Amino acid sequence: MLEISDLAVEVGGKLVLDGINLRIGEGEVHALLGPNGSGKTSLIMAILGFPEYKVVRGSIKFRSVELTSIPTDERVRLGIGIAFQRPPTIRGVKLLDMLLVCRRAQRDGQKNDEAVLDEEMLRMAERLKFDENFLHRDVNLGFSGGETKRAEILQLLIQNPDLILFDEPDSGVDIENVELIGEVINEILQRGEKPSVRKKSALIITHTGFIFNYVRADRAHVLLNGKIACSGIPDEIIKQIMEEGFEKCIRECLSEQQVREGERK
């Protein structure tokens, strides 16, 4: 569904990712880890398209659509869906209002010109604990930490995207938010399906990695200064992350990878 090759972005003249190869296929889950400041923010940022992440070589395709020279919205309506690390409030606009672009644009641009809540969208409103007056609020103002990253699954909940970017959902939210999150980002993805069932895709981003004591990746990678330096089996560097840090991990895969160059010679 997803695949990068060799992936260079510049910010401001500077180089902030480096080699980047991922490939994620229809129906799995990638988890992407890495301290502050290791490139994974840029790494959805030059996703999405946004025009300050420069592309200085490399591909980035989905549904084997190069998506380097197309604008953000393009790519949006192709498929992709994200929840901000930090959205931004938007003064005047309402939860509700957002909630209807998003459904849409889901259903191809049609048209609604009444504001009103059907019983789907209370429904899944409901599912994550909002009622019928809090989506009458202003975009993120004066939302709690757990609220913002609620209206962002709602949100995506609605959209339905085929791919979902995740930045750091598990960021300044209590372990009861990001348990519900957790349970609604398995029922976003098809995760209490077959594999061979399950449509969505997505890359959780996360500094911490307490949102996969909820919902399962399929496979793990680790970025270091704008370069991936490992990947593997989920649960093992997760482990290892979280009992003995970054870089202990990062030297076991490139042993481990060393090792198994010499036996190739």
Given for the second form:
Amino acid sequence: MLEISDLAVEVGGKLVLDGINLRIGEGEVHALLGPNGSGKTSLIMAILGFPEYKVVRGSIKFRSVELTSIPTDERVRLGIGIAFQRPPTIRGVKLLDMLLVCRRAQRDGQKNDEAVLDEEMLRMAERLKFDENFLHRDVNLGFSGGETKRAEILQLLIQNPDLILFDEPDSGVDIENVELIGEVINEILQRGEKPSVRKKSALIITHTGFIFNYVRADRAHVLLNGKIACSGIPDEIIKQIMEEGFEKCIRECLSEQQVREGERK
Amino acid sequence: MNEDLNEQRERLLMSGIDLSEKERSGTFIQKDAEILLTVARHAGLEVMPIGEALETYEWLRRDYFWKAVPADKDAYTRAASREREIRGVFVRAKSGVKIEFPVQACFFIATERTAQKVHNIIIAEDDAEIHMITGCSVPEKFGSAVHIGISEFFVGKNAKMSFAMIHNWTSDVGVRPRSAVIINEGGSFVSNYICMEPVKSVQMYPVAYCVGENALAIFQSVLYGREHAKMDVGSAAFLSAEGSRAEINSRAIATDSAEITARGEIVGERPRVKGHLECRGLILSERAMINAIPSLKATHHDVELSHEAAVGKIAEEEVRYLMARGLSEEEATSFIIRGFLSIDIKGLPEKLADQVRSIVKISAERLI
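Could you output the structure for the form predicted in complex with its partner chain, given that the previous block was the form predicted on its own?
Zooming out: every chain and molecule, the one shown earlier first.
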């Protein structure tokens, strides 16, 4: 589904990602962990194609389509979605307006293009504990941490993309909200189904790892200074990071790397 | 009805004036200096040419005429006060009368190089309720003209008045409204001013005097400045009685080489008064200018006055957010502008509010 090879990205002339290789297959959920400033968000922004994240080397392919030369909205219409960590407020634009935009972006969603709330959207809103009145509020204006995250997930639920990028879905959110968000992410990603029938893929960024108490990842990667320092079985990596912090994990990653490099020599 | 106004049916509709008079309690139409139509169809509602009203009611001249707006305020009021034949409309909702459908007043300039001068007096007596919609326009292709409009509003005890004014001018018309409202105890006045179409220059600064306890004044305006428009628009509220309140809310967009000055002033003079001023501006061109001037003045310690002002270009971050939901850059930009202009139209009956909203929306669609 997503194939990143030897990706290097600059922001304001500074190299923030250097030689990233990452393959996410259909139906796979990958966790991307790493301390603040390690380049996690930059990777997501580069996949989305925001102009200040300048790809200086390598490629990003989504279903064999090279993304690096096409604008954000086209990438989204190919079937990529994102839950932002800190989405902006847009005055006068209601959450409902955003949902209608998301419905339009749904690739095969031509059937219903009326500017009204339909039953299905309302049901999805209720699933995320929003009543209809809430949908008429300006998007993200005065939302609590939990409301902001749930509103992001709701937009994705309606957009229904095939590859979803989650940027810190669990930061600044209380326990009940993380639980609800986790449940809905599982539904979106068809985690209740057998692996062979899962079609939705995801990359979940977190520095706390809380979300993985609810969502099972298939593979985990640790990002450090713009490079993937190690990859492995999520349970082991996440457990170690949650218990002992990044430092120990990174030390071990680095020593593994050195061992590998030594072997190569 | 006069034929050349019938041709203007669509244009008038975009100014909030419905010539079919559907769901209107009264209608007043003035073309240049000629009064074409005066209709009142609600018991306890009067709609009259101001000249006739001044002859009929001796108290009108004594108690109301030039009593909210001083005749010697400036060159324009002085010019209007020198007119021998006074044009304009007199509207009165008698004590206790609640009028659901709005009264519409249309001021149309059909002849180029004229100066239309009008003087309006609108009264809601104690416990009355009235909604006014005023549309000001000229033909679509039009040369130069000037409109000077004096409007004096009087809101009685516990009365409610709303006033929506839609300007639908062209790029060579100069406009100088001079308005003031006096609000008595428990009364409320809500003004919604919309100017989305071209204009050469508009300068206006309506003033609300909250003279009765718990009086309320709300001014909202939506301005879209383009071409060489010079717009100097604002409102002031004097909170001169205990517990009175004011809200001033404006949205201004400047493009091309338009210059917009958005003013707002709230003066708190008595205990427990409250006022909030919000002024937001978007600049869409490098040659445009917005000058937001919010001002708060307290002459008593027990007041609560606040303001928010923000001027700038469209935030990149907001454009990105919408692009990440599948909108192109252009679509995202117009989405943000539409949102910016979708001010909450307050104080109007729902249908009229819908009409005003749709006028803003249609104008916005045409621009974007």
